[in-house]
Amino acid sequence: MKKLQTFLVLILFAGGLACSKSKNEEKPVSPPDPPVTEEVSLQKKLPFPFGAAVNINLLKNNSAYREVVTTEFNSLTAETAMKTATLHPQQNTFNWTDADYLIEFARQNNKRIHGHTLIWHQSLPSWITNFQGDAAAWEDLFKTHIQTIVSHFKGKVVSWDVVNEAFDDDGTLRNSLWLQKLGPDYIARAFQYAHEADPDALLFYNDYGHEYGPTKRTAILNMVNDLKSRSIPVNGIGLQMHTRYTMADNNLANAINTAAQTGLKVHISELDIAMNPDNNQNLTFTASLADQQAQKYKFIVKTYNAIPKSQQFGITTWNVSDADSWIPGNYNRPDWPLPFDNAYKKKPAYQGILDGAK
C-alpha cells in the first residue's frame, strides 16, 4: 500500500512539474499598442502655407495665444509691428524691438515671415505728415524709408506688402500723401527700391475689396499687369479678403481666379469672415451661424487650392482668435470672424478650412 501511495505522489508531482514548465514556456501576451493618433494642425494638414497676423504683446504674454500660433501656423505677419508708425516713429529713429522679437520667434519655431507693410496711407507718424521739402526731398524720404527697413530684414523676411491699399473703391488711385507728393508712379518706384534692397524678397501689392465687384479689382489688375509689362519687380497680389458670411461665392471665386490669371503669386493675406455685418448689438453666435461660417471658409480654401500650385503663396488670417480680432472693436459690435473662439478653441470654421483642402 505504501508503495502504491508513493507511486501516486510521484505521478502527481511530475504532472505538476510538467504543468508548471508548460506555463512557464507560454509567451506572455503583450497589451495591444495604443492607436496612432495623427497630429492635426493647419500647418501640417494644408498643402500650402497657412498663417496669421500676430500681435507681439499677446505673443509675449498670453500663453494660450502663443500655443496656437506655435502649433497651427507656419507663416506669420506682424499685425502692427512693421507698420510705419511703429517701426519708423522719427525721421532718424527706427524701433526694431517688436519686429526683431517676431523674427527671432519665427527662427526658433521654423516659421516664415511676411512683411507688412512698407508704404500705406495710414499709420503715418507726424514727422512724415508734417514733412516739408521739395520733390527730391520727398523722394529721398520715400526711398530711405523703404530701403532701410528692407535691408534690416534682408534674408529674414521672405516677402513684403510693398504698397498697401493704393486704390479707392471706385478704381481711382487713392489721393494719399504719397500720391500728392510723389505722383502716380510712386507704386512702381516703391517696388524698384524694395527690390534693390533685397533682390531675393518676394514683393506684393496688397489691397481689399477684390470680392466686392469688378470696378476696383479691374483697376488693381490693370496696374499690376502694367508693372509686369514694364519689368517692374512685382511678384504677387495680396487679397486681403476681410469678407462676410453673406458674400456670394461667385464674388469670392472671381477675386481669387482673376488674381491668378495674372500669373503672379496669390496671397489671401488678411482673411476673416464677419458674422454680424448688420451691427446687431443683440446677435449671438448660434450653431447655424457657425456652420455657415465654416462653409464659407471651406469655399475660399477650396477655390484657392484649385489655382496653380506655383502661385499659392498661402492664406493668412488677420490675427488668431475672435478675442484678438480688429472687427468687434472697430465696428463696436459682437462678432466672431476667426477660426478660434475667445478661449482659443477650434470652431467649426477650423474644420471648414481643413475640408476645403481635401
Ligand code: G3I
Contents of the next structure:
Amino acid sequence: MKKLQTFLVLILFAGGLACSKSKNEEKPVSPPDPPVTEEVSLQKKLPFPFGAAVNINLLKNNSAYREVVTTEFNSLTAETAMKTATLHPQQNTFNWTDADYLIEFARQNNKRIHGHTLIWHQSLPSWITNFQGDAAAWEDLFKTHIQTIVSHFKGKVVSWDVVNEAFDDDGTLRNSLWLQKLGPDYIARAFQYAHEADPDALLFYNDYGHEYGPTKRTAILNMVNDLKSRSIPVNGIGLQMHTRYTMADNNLANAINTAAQTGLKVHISELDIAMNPDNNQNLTFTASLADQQAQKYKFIVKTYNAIPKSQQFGITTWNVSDADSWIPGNYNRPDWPLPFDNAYKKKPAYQGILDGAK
Ligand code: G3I
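In place of the form predicted on its own, output the structure of the form predicted together with the ligand.
And the full complex, kicking off with our chain again.
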C-alpha cells in the first residue's frame, strides 16, 4: 500500500513538472547571445602588410588555397607570373595573362601587389640568352623590357623588385648576363628606367643571405647607399630570408637592423623557415620542431616590428602552405617551411607570427 502511495505521488509530481515545463515553453525565450569571436587573420592582426607569394594555377583551381589567400593576406607577390620568361617570352611578345589575372584578383579583393622581378639572372627566355647585339642594342633591350612591363602595370603594382640577386655570397657582383653585357652600373640604370616608367612605384633591391653574415650584406648595403648618394631612385631593400630554424637569432636581427639603418623601406620579401636543412629523407615534423619553427617566426616578426613604422613595407611568405613551397621540390626532401600545413590548416608557426606582433 505504501508502495502504491509513493508511486502515485511520483506520478503526480512528474505530471506537475511536465505541466510547468509546457507552460514555460509557451513563453518566448530569447536565444542566448552568440559568443563574441573576433575573426583572426594575419592581415587583420599584424600592424604592417602581411603577404604571400602566389601561384596563379593554385589561385585559379584550388579553393582552399584561394580561401586562405583571400582571408589571410593583404599583399601579394607573383611567385613566377611576373618573371621575364613568363612576361616576355619573345622579343616582341609580352604575355600578360596570368599576371593580369592576379591584378584583377587583387582589385576585387583589395590586395596590394608587389612586382617580382624585372632584372634577374634566372628566368631568362632563350631570345635574351641568345641575343646578339652591340652595347646600344643590349641597352635598348634592357630599357624596353623594364619600361614595357612597368608601364603595363602602372597604377596597379605599387612596388617592384627592380634588380634581384645581383651579388654573390663573397660580396662581388654576380657574373650574370646583365653584368657582362651592360657593365656594373646596370643596377643604377635599371632603377632609373623603372622610375621613368612609373614615378609613383616604390623600387626595391632584393636579395638573399643578409642573415648569413656581414660579407654579402655589407656589399649590398654599400651599393644601395651609393645609389642613394647619387640620387638614384631606390626606395627599399628586400630581404628574401629563405632561412632555417637553426639560424641564430642574432644573425636574423643583424640582417633586419642593418637594412633598416639605411633609412630605406625594408621588405622581408620571401620568408620561409626550412625545417630539414640537412636533407634527411626520413625526417618527420614533430610537435617539438613545430614549436621551434613558431619561435623563429615569432622572433623575426618581433624584430621587424621594432624597426621604424615608416620603414615597414611588410613581410611576405614565399607561398602559402607546405604543399606549395618551392623547397621540397628544389632540394628533393620533405620539408615544412610555411605557416600553413598541407591541408591549409594553421600550424603553430601561425600563432608564432601573431605572437611576434604582440
Ligand atoms: O609552369 C611550369 C609548368 O607548366 C611545368 O609543367 C612545370 C614543369 O617543371 O614547370 C612550371 O614552371 C616552374 C615554375 O616554378 C612554376 O611552378 C618552373 O619550372 C620552375 O623553374 C619555377 O621555379 C620557381 C623559381 O623561382 C624560378 O623562377 C619557383 O617556383 C620559385 O619559388 C622560385 O622563386 C625564387 C624567387 O623568384 C627569387 N628568390 C629565390 C626563390 C626560390 O628559388
